[in-house]
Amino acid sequence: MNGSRASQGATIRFDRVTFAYTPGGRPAVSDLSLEIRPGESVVIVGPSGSGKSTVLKLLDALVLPQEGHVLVDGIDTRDQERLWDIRRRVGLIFQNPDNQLVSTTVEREIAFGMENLGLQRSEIARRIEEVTERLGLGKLLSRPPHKLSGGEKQRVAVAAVLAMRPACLALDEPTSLLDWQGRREIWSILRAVGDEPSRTVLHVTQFPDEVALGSRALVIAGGELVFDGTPTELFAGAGRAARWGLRSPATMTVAESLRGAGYSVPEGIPSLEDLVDAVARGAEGRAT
């Protein structure tokens, strides 16, 4: 196995799932059916309170459906005897990293989950070296997690989960509490992880700009799946995304303005780096 990659991604299936937090209350998720294939990178977006985060809680068996079934590699989340198998397959990153950092140093934090898996010390040390190099955490290993910046804390939380090599990485609005620099740090990690065909990624976000981090976009509104397609398809055409309260990504809006000014910008939802390159190429062309 190379780096912190899982051997294969997980297959996720929701079969007519309904869940409400209170008996007789309005369902947070209603009659939801979808299938996510191994290796897919999926971004889930929707209005506040639409049920996005509930989907991840159902996936990790933190809550159980009142109707229907959630299957992780064919394992029903209602099967309490297989709960450990599900948790080994699904690595969940919370919105607030402080809610999942429990150790006294970054090194101990990353090792904690692997120790629970019963891995040998030599394997734990090897994986710590791999993930800290990959996520740029080497200089922080002896630091207390609670003294880190928000972006550093979230990177440590991601590293601790990746070190356990889950088949599915599930992230619940991982950048919502971060500043701009912290968000960009997490974006770079999500782009790299999303490109790995050996891991399934589900990323819940409230930011339209992050939809382009996945190859597939799902819109949840009122607890129902109302869109399933590519990020570009979601924001193509006037008013499609707006009907669910979603604005176009800022990079898409800027790209349209640059094209109007004669710059060559990739279609779809370009990254910030694409926009900078387009402006630089345009400046060079004008200079010559």
The other form holds:
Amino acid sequence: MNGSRASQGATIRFDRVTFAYTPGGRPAVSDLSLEIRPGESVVIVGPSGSGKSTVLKLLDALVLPQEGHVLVDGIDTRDQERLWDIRRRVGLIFQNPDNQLVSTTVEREIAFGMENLGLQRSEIARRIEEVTERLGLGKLLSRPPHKLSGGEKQRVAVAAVLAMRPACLALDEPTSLLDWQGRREIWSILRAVGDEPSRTVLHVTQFPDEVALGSRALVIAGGELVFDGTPTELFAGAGRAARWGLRSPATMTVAESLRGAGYSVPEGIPSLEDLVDAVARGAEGRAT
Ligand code: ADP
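Show the form predicted in complex with ligand ADP, please, the one above being the form predicted on its own.
Below is the whole assembly, all chains and molecules, this chain first.
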């Protein structure tokens, strides 16, 4: 298991970053400053078209700021000679797994990125074994990726990236094309990866329910950072999150109803598991 872990998380800094797709046009990201420390698990949420994906593109040097600087472990994304160092540190997962699966079998797919890193065969085999066990891909190794379900494909895409041990895992709406089962599969992986102190996670999502997967929430609206705090703070009180079109996570709404009915549910944004626990414990209490 340890083998799929990064040796240390990345430090990410956006320093007054402005970027417009058309020079002189309306900025997709405007005067954005933030610092993300190694090991933090950050969820970026906000209305569609607000600039969230652009933040990830800036992070991986797919686009470069017209003003300000993006620094990954102190390396400026504008430093073309260090592009490889940045891409090695940041592993990107996109919305559509079909766009990143290129090999004939799952095993080959996981090996592909590591081969590009120039790792030795024995090391590649060791890491394949580790991520396979960790992400429960054992039965899929010899299958062609294009024949898998959406959730399985996305798990393979995540496995292939984790096997390269990026210090930062950056995910752009990784569950938005998945069914409920697929989303839950990716959530459990994100929870586990987010808990690793040695990896920085940046997860862009359009789903408020996914905000609680991280320990820090950023809201981007109109290309600007408008909120930086914990997921619980974001949804505390009426109105704040709604101002940016974010409805409360469903688990929070259900938790409120359960509390109203006398169940004991943890404060904050509970997980589905917490809710099931609360109901089960309540039922036990009634039976005894
Ligand atoms: P989000 O991820 O929050 O939905 P994006 O970062 O994709 O938002 O987009 C921010 C803004 O930049 C939007 O107005 C969008 O239309 C524009 N945009 C995104 N990608 C491109 C592109 N390749 N060319 C031109 N404009 C783009």
